[in-house]
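Just one chain is shown here, as structure tokens, and it is the form predicted on its own.
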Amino acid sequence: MAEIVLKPKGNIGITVEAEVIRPDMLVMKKMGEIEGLQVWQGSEQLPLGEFFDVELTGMGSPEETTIVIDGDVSRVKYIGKGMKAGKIEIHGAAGMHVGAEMAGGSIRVHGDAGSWAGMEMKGGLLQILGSAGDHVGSAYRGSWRGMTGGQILIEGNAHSQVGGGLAGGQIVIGGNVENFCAIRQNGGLILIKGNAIRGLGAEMTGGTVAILGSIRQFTPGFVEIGPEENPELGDLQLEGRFVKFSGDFAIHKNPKGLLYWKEG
């Protein structure tokens, strides 16, 4: 078993891509090593230990690492990005892309998130234990396939575009969502336990969207078959009277998107 704890020295300024945090890229490395490893701030490339005082603790493979970091790293972009195993706890708030591309593992960040928290994700689980900013779970600029795997649990609330492209793995957002949550769904389940404000499922062509809370604005290509009790969606299971529609029938002849909503 290893544990490396991280703590930031201080407030840093200008944000800092820092993708080496990841249990496989620090794993039976000397403090030293950890320590020179090297990140990313604007246009210089600067050692680890410029940002971070460095603790290490035991030796394991990825699978038996946990990455502690302890205290606010809002500034710090990229944590976690394309982990495979292992686990990250993040103790304070985490900056954009935490979790990106990941395939395996754990990462658990008990404050907020920035934008961009676990895109193209494909495997492993997400928890952040706040609140997260726009594009939870998307594609990037330019691609139409998002996350495809894993879990994301946000217990707060999440602004807009979550799910872009979602084509598989679970989002659950324990607050509100902004604008055009699950925007391009094609595969996949998110379910929002709060209120959405408009473009819910907007260009959705496949997967399950489902939300407890109110529809400020509802996307009117969406097509109405009927009540259900208690739906049963992958591993959830939903308590109460919902009704589901079909869509979105604006983009697509025959979508096999459906959204689920809570009446009452």
The other form holds:
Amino acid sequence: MAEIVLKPKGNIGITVEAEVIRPDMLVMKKMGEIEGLQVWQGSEQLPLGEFFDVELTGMGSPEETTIVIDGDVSRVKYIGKGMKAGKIEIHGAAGMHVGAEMAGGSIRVHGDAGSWAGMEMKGGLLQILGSAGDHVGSAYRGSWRGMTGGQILIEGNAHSQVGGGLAGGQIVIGGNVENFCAIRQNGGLILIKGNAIRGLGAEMTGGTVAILGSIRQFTPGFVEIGPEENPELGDLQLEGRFVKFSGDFAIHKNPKGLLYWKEG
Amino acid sequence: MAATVIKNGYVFDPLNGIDGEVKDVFIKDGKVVVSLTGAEERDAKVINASGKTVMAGGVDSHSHVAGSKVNAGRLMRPEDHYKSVRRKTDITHSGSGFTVPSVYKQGYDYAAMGYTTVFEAAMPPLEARHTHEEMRSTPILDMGAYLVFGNNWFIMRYLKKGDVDKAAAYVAWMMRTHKAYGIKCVNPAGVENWGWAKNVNGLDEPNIHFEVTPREIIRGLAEVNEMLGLPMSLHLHANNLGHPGNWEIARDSLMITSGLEPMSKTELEWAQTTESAKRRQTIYLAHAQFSAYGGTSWRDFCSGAPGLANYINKVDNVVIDSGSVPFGPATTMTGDGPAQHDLYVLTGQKWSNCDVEMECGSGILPLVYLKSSPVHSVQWAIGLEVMLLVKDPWKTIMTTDHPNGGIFTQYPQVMTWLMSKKARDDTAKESHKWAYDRSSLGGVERELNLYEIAILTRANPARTIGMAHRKGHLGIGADGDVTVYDLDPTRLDVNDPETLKQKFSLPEYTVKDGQIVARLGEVVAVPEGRRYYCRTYVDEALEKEMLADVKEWFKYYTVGFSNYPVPDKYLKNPVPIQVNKPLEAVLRR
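Please give the other form, namely the form predicted in complex with the partner chain, since only the form predicted on its own has been shown so far.
Below is the whole assembly, all chains and molecules, this chain first.
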């Protein structure tokens, strides 16, 4: 078992790109080595120790390693990017790209997260106890291949383009989403417990999106299939009466996307 | 500048008939020389090439590397850039882009791969400024661009009337005006129909309004080409490109220029060669792979390469480049608007289309060629068949039609397949079974040697586009562009494709004008390249008459007549090639 505690030293000006903060990069290293890992800040490369106080206890494989970030890292990007195993606990807000491309292990943010959380994620668990920015679990700009596996759980709200290009895995938003949630979705599952503004499921060709609250502007390319009581979506059991739609017919002759909208 | 000696390498220089002889190559003031004086040799930079392969710098005669469609390809694909970056060094710029790199990255990547000369395959006249701007910013490489004419309103109007003289006057003026090097013809008559969401399907189908046929345009432009005496022949992107069963229309298109004599009226100093460095062809077919399809639909799709190669084997006036498909991500981009729309309907991928006023069109669409795809596997096979089934290597050029069939950094992979039957068999095993079932590639035993590779990647592209007066070989007076590969020809193991590919990817040295520009993939010097174009003239009176027609129709353009030409300042190190003298009327009516 190993625990590495990173304590932010103070306010960070230009955002720091710290993809080195992931268990397999920090594990089996001495204090000095961890502090000496290089991160980009703007056009400069600086040691991690410039921004964090490091505490290290124990040794172990990445699987047995927990990184605890004790404080606000909303100006630190790429935390846990591409991680395959282990745990990251962030006691504060996280910056953009937290858990981007992660393939395993877990990240828990006890606060808000910036945009691109879990971008193109392949596996593992990303939990955000606050709210998140745009592009949660989505594809990179220009790409239509988003998250392919794993799970993202957000207790608060998320902004636009949640699950863009989603191909697999599961995203659950406890609060509301804004525009174009599930755009280009072609697999996987998205559940929104709150409301959506517009463009929900736009250009969807496969997968499932379910919403419990209201939709201000319903996407025109969806066709009603009929009502469904207590639908079971993968391992998610929903309760209540839903209307089931398929779409988006605006983009495909025979789309396989499904949209469940709770009545009431 | 200090002289350079490349010592004791195995030299492969097909235009001088040198096939792996151990020789020294001397370069002084940027040019290959017979020898150096004792004093010069003492000061010379010496590259020890013993046990290594020495060739002239690589020449790419067909690649999409500059211009608005290339840039649109960059803009519409941010996802192509964020994981493919080149970090800046003290002497190089940063850059990004995998299938469509930024201009700097393109220049560095080509040089690092041993290529020193690259010609842009399609420059729409209205986008000439943009094309020159990008070429101006491309480091190291010597470049030029072919001007797109196959659907130009003036050309179609003149050719319909049978007025080849005025068409020639127009082409001559346009090439001077836009600083262009050769004539490109993309889906003749078809792109014009695309303005009405249509295409043409046969060589004798007249298009809308102009009522001119693809055959008339191909013949007309080829006649214009030889009448003017341009350094390269007509460069054709055939009709029906990318459609099953199109190999016959490609073959029939190649027949159209039969009987024409290749004619060069350039005034150039020719470096020494033992073989003829002048082009033999009157038509140069672009990316043959995309025009060598059999079958009638994607269901019964198969290779049409044997039929096409069979015709090419019988004639002497044709050169093709391969447009091979090495699998992986690509960005298709062409002046063939309707072909790109068909690809969009087929794939549903994001797609961009552009109509270039009275001149041409274009389309862009990202694509990933997958080994698991039956069609892509056959395309891979065809892209190699077109080179291996044509017996005379002087009729073929290796390209990937970058970035359409694949990207230029995959050339080493294509070279490896050409040299190694085992490499082909290995790839076929990983691919869909159609690769060998629907092509003849599985039965092809031929393995190209280094001499033939030098023809396909240097000597022949240079000769075909009329640059062999200084490029593509190491004769006395040629440009001091040299690639040294860490390959010992006496111990070459073609059954080890990985090593072969690796050695072609990272040449030991790339030398440009006698200066080492890259070493094992690292760029060590960044000289400015040259920009070649043709300064072509016809009889003044004829030009005046033609210009009156142009001005009359210029009201339909969105730019003013005086803003149409590309000013000199758009070119860095311009090298105009004089074609005909301005005052001597070479063309009389």
